[in-house]
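To begin, one chain is listed below as structure tokens, in the form predicted alone.
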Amino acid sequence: MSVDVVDLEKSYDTAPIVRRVSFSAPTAAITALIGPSGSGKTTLLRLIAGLEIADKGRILIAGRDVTTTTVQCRGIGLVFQGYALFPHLSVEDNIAFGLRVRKQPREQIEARVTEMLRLVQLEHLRRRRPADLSGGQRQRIAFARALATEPAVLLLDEPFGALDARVRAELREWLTHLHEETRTTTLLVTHDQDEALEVSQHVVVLLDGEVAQMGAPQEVYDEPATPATASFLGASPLKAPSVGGRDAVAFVRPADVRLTRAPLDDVSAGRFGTVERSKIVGARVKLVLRLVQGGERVDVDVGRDEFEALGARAGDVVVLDVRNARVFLGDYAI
């Protein structure tokens, strides 16, 4: 069941939040909607869900125009960051809630609840209340409830945002396996780029309420289409040699820079930078350098072993070896 968004617009008090957004979420794939805060990600998801009404444009699910239909008629399942479980109901009653609203036979409801508990691997917790569960378990129950009604599309709004890093990592892997089993067309709003790249098959980048780029995760990451997209995806701008008389800017990610000690008698050996500060973060080290020529700031991320072998401290001059960069021609403020 594909989801097609066509020229969608939404404003609040004359302030545009979603601006002529168009994209297609492929059938049986996870499409991640990413972008900075205020880019329109959650508003767009709420428009697709029917929780907000678009000012202009169309929304189609499996080719059917649902732009003006109610939430109940869109065939969607919703999972939010805050779980939204009923605290007074047991796990099995939470999962069964939507089925009972649809007045399905009791035997079918019991069978479906058992199937969902098996799917999320929490059969042993069926009689517990949400307060007795961990955050990760509550979120898996929220997924089970959303999937119980066999929705055509699953909409996820920052589903792991309230969880700690270890649990988020576990649930990302769990979501991948869940999707492989259900093959439900899914739209995922997340602020976590690693999460989007890990679990999705399709990415839509939103900037200022507009689609800046879309495509396969690795394609978008490796080949950002604009300087703004490159910057959002973690690259920093550096002046580059002009090309055909036009100014050029190279966008470089911290992990794509290798460092060596600068030879004291040869300033032509490469791009030189002075170490301003370094910070050990687990097995990695994050450094801030200032280029000797031009004074631009460069962020670098290297392995701890590499950093210790380098032996550089604040004030030392090092050579930067840029392994990969995305170059754009034309004016760009650095």
Given for the second form:
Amino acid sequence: MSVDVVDLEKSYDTAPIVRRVSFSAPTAAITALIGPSGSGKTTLLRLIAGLEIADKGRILIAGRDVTTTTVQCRGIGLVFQGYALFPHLSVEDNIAFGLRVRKQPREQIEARVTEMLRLVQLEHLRRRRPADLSGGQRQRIAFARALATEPAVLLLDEPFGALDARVRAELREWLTHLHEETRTTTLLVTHDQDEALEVSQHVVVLLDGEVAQMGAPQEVYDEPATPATASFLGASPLKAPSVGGRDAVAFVRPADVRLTRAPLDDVSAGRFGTVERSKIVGARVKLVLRLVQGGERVDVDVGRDEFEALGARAGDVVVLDVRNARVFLGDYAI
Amino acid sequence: MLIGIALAFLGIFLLVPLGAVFVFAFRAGVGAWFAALLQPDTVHAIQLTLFVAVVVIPVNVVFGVAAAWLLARFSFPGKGLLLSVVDLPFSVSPIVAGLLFVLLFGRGGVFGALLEAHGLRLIYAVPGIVLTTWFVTLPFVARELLPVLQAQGCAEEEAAYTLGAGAWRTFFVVTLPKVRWALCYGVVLSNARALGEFGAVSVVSGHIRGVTSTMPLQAEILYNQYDFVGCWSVASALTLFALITLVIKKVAEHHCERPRLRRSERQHP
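Can you swap the form predicted alone for the form predicted together with its partner chain?
Next comes the full complex, this chain leading.
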């Protein structure tokens, strides 16, 4: 039940939103479509769902070309950011909606609704209205409704975007378990890279309507293919020593910099920086440093105890030990 | 303090006249009130008014829902024009609206000769009254629904599509229930206006007693004849209809809320 997208294009009033996008979402896996806002990821999902019509290209679901198939017949289930439950129907009737459309017999619908409620662990809410439920519960009901009709593909559009941080963390784990049980091929649209890395087995990075990179989550995180991808995945550019006469830029994540006290005699080398300011954020400390040479800004994120052991205040000079920097050659706008 | 002023203001300007209508109507006794209402011309006026409302309201519901749905959900060429057309009866004075219909369909009007050739008569006849009333009450349903539809967005409709529901099913099972209160309110407003419309109907009716006289027109005729008991009786009957309309709205609200209450009762026995 894979999803294959081939050279898909979509423009609104001549502004291209999706440009020649091709990718495959493997069967029974969760594929995350990640990218910043405006990268076209939601439009791409709506194209696959059939809620938007592509200008060019093809969409295949389970090997069947559905490019011109209506949304009703694509065999998809869609979960929206804002739940989109039917407010005037009970939880039970919401889940049964798709089954009633398919004119299934009454007992069969009853049984399937019970099964779905058990799957999302909300059997006790069967007769409630969406308005009586918490955000997390509503979204789980929306999952149940989407899965009730046994779609070939489950499409998730920022499913946890409207929830607070704690519930979001819970539901990520819940989604992992849900997927282990159902094994439905899933496409997850999110701007939250942590969510993508935690939940998915496959990641597609979208930037400006194009596929910038795809692969396993860890691979994409460790080896960003382009400076833009590296930047989206949380790394900041830093001028590196030129390689073979070509300019080089190193992309560094704030958590990949270790700090030690500088020896007092020599502060001329490139890896010394002055602490501009620091801010304790819970268990971590965020620092802004200026390189002694060149004056470039470096953001650093260290553990609280590491920061206290360092004992550095604003104005102090420290040594930067950069790990896992990703170096790109050539001219890049920084 | 502010609440006190508001209540006093409402009392003086709304409740006192409302009460006065009934006081004047029943001054000569309940028997006289009934006698005045049971005059053949007045009975006919009441029947005609109710008939007009019964014809106009369903048409308004269908047109209003369709127009609001189109305007809220789609963008198409001529959308601004449709919006202006919906608003037109609000911006045009009822008298002008009435005159418009006379100019179009009256004898010597644009379509007058055509209608006469087919033996049809719109102006100074019941169809003209229905037509003008429809024109005047046209915006209420659409105008009540439009902001509600726009505010709610279309995620639920899209959800219904992805679950396999077609456009009609989605409209009746998802869209319509979401806007039922706005629709209810639009119907109440448009009904009130249909019953009470004076200006436009006055122009096209020709004031033929017992034939084309609606209740507001009948009240005016009686007033001009110094038949004050008759006049106040018709006025009070009109007011009664208005109050009934309000009660119907309340009852409908109550009925729509009840299933929900029952469900939650089942939940907490």
